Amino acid sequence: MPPAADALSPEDALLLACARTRLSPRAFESIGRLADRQPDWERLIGAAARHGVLPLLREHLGDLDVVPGPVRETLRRLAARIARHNLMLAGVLLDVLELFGREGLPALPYKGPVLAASVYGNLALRPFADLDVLVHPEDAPRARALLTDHGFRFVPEASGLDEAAAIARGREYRFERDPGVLLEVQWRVVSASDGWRKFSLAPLWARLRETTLARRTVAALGPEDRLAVLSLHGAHNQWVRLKWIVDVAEVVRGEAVGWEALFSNAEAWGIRRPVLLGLALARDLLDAPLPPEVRARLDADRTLPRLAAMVRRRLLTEPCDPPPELPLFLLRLRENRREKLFFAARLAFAPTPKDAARLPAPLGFLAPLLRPFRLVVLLVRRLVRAPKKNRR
């Protein structure tokens, strides 16, 4: 169920009301009434910045007379800074895609500038801190060599793994260039240790579409695959940032989604519940319009309300930090006992590159045994550091 309006603080109510690209006349009037209550503007702006929706706040509050002039100026200045950064990163992305294209290396930019331009309709309305480009796993070494030859600095993980093992276990290579330019070349949306064993990017490559970015044609996901990928990404971060839910809501509002294809793919990949959760959050928090058959699917899943409540509790009351209950949250996303056991076993025993890095190379075979002890230590540390209200 959506949070009751009277249960929200003025700041949270205004934040959710502005977290969309387009407003109906009724929504615009509601925002005016909320702004007229003079919320804690500093708290509101801070929350919008953390959640990645500050440009949307500026879009809908920047011309309202009831908003104090200094607040409007602050919103204008911060949004302009985001727009400049986005434009700079979009230029870098186009250069990288051109480089890969010349070398015959297929690449798919699936978040960042392409998401902002194609889903939000405006490069400046969706902040992004880095660039994400998908490549085929077998092309990852060549992508790494090309980028390092063209001014990017490879940021290695302290894993001690050779390249083949790093590609088999990991999901990305990270690069830096100049201040503020971060690039992730990925061959998985989530890492192999996350346990979504049926999810494969191969079908996505076979049905790519085209979109326009700064008057250039680039590859893009269709709305069904985009929703699947965004939902999986958001779920693996427990949706701690509002912008990820806005992404889903804007796809639903602005694109012709083939719902049967979406759910057929989600069933085949074993990610039906992450997709349902993304849609439920977009509907309940941001009024995303869903057809009756999709609403019926949401209502039929009795686990969704509990998962959505976990998200809302942190989203509206907590900082945007990795939640300590994330493993339990991810376990509940699985829909049958076999997948739950598989995920628990992967979590407990499948070593990550960081686990391997803690041992000398000759002892790397002991990493699966080290993993459970490291998880216990991490859990104890999180419980000790967690605020008291989280331990009640």
Second form
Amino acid sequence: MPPAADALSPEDALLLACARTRLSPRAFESIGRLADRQPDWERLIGAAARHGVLPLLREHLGDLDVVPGPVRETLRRLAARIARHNLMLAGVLLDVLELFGREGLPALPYKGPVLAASVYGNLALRPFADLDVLVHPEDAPRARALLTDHGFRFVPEASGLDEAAAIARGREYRFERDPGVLLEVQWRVVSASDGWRKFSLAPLWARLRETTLARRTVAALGPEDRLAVLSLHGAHNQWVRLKWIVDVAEVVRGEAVGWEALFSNAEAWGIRRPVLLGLALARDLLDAPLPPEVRARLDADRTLPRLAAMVRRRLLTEPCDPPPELPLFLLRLRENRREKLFFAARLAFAPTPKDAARLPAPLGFLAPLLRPFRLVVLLVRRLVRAPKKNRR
Amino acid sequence: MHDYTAYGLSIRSHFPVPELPPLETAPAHPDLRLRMGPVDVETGMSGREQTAFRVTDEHLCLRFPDLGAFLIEADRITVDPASGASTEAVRLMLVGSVLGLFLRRRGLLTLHGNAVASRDGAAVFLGASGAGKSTLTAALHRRGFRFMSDDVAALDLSGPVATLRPGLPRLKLWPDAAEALDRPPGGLPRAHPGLDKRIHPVGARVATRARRLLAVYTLEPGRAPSLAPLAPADALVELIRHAHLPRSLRITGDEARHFEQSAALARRIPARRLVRGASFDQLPRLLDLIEDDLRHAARR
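Switching conditions: you have the form predicted alone, so give me the form predicted together with the partner chain.
Whole complex next, starting from this chain.
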């Protein structure tokens, strides 16, 4: 159920009310009333910036007389800065897609400018810090060579893995062109170490669609695959940014989603619960309209309310990225006992790039042994700190 | 002293710059002075290995490892060549990137594009390097259009109508395009060392004064020539993407102004997406499309 506005702070209520591209007449009136209560504007603007919904706040509050002039001016200035950054990155993305296109390298821009243009209908309304382009794993080395030949600087990972191992175990190459121009060339949406063993991008490549970005035709995900990928991405970050939930809500509102296809794919990929959670959050926090059969699926999963509560607690309180309870959250997202065990084992023994970086290269084979010790040390530290925190 | 004119500026230089068109009557107060002299490249410089820079309210200082340093001030550019640098290469940098940055500091909107003018006004062609801007410009010039600029299109948005200022009367062409347009490249200077792109003098039909801007075109490869309007929001992406030296906008603090100017231009001037054909044989069809479109734009 949507949170009752009275149960929220005035800032949170206004933040959630503004976090959508279009307003119904009722929602417009409600925003006017909430703004008239004169919330803590500074706190509201800070939260909107942190959650990536500041342009939407500007869109819905920027012309309201009840909003103080200096607040409107701050919103205008900050939204203009985001618009400039987005437009600049959209230009860079077009450069990269043209480069890959000339070289016959298939590429799929799946977040950033394409998401903003096709789902929000406006490049300026959805902030994005970097560009994400999916390529086939076998094309990753060629993409890296092309980009470094064309002014992009490769940012090596701390893991120090060689190319074959990086492609097998990692998920992306990172590049920088200028300050503020970051590009991630990815061949996975989540790392191999994150589990989700059944999730594969291969079928997704086979059913790509087209969209336009500044009148150029570019490859894009259909609404079902977009929802699946957005849900998986959001879940892996415990949905700590409101903009990720807005993405899901806007796809639901604006695109013709084939629900049967979505759930059939999600079952096959073993990501049913992450998808359900994304939809539940979009419905509960942002009133995304879901058909009855989807609502029935949400109501049937008894774990969802607990997961949604974990997200809400983090979303509407202090910013924390990544949240300390993320491993538990990710464990609960698994429905199958075998998947839970597999994920727990990976968590306990599979070395992360950070673990690998702690050992000199010749001792790299010891990294799986180091991992459980590191987890124990982390746990003990947390236990020692917790009582101190409680005393404060 | 040597007096020249480019981009609507009167330029007085302490050294000869044959790339610039001469000015017959020397003005008492030139808009820009060029001089050789030492430039401080030790204090407060930052940047990558290739180009170091320093930006203050008063000046912009650039240092290129093999060429030397350039100090751009309100009405003066000081050139400090590196020892052993080719004089011609230093001058090409001066009349290209450095002059472009000077124009930007003077408040002009500078785009990476070529421009020609009909009797009614000017057209700017934007596109990535290799998109065919210079070939198209040469073909339009041969058809009777006046040449306006190659590589840097400088737009003045301060008046009631947007105007384009004439640049340098030279055109950089790849050998195949030059041959197709009956401009044999032999003996002409190279645009960059190691590139076979040659600098062709334009000669006749060169615009000498600013012209009203009629339309902006983005040039792209494709199978057959076509032309389609761009919505202002899409045009804005192209204008930002095809800024002159786009990667320097943030460094020099000009990003916000370029954005505002581009947004104003996208609202005021029609923009088109122009697809050029795959071969030189399709050029006449492309030129017809542009001529028709410019006639319509002039009647707006």
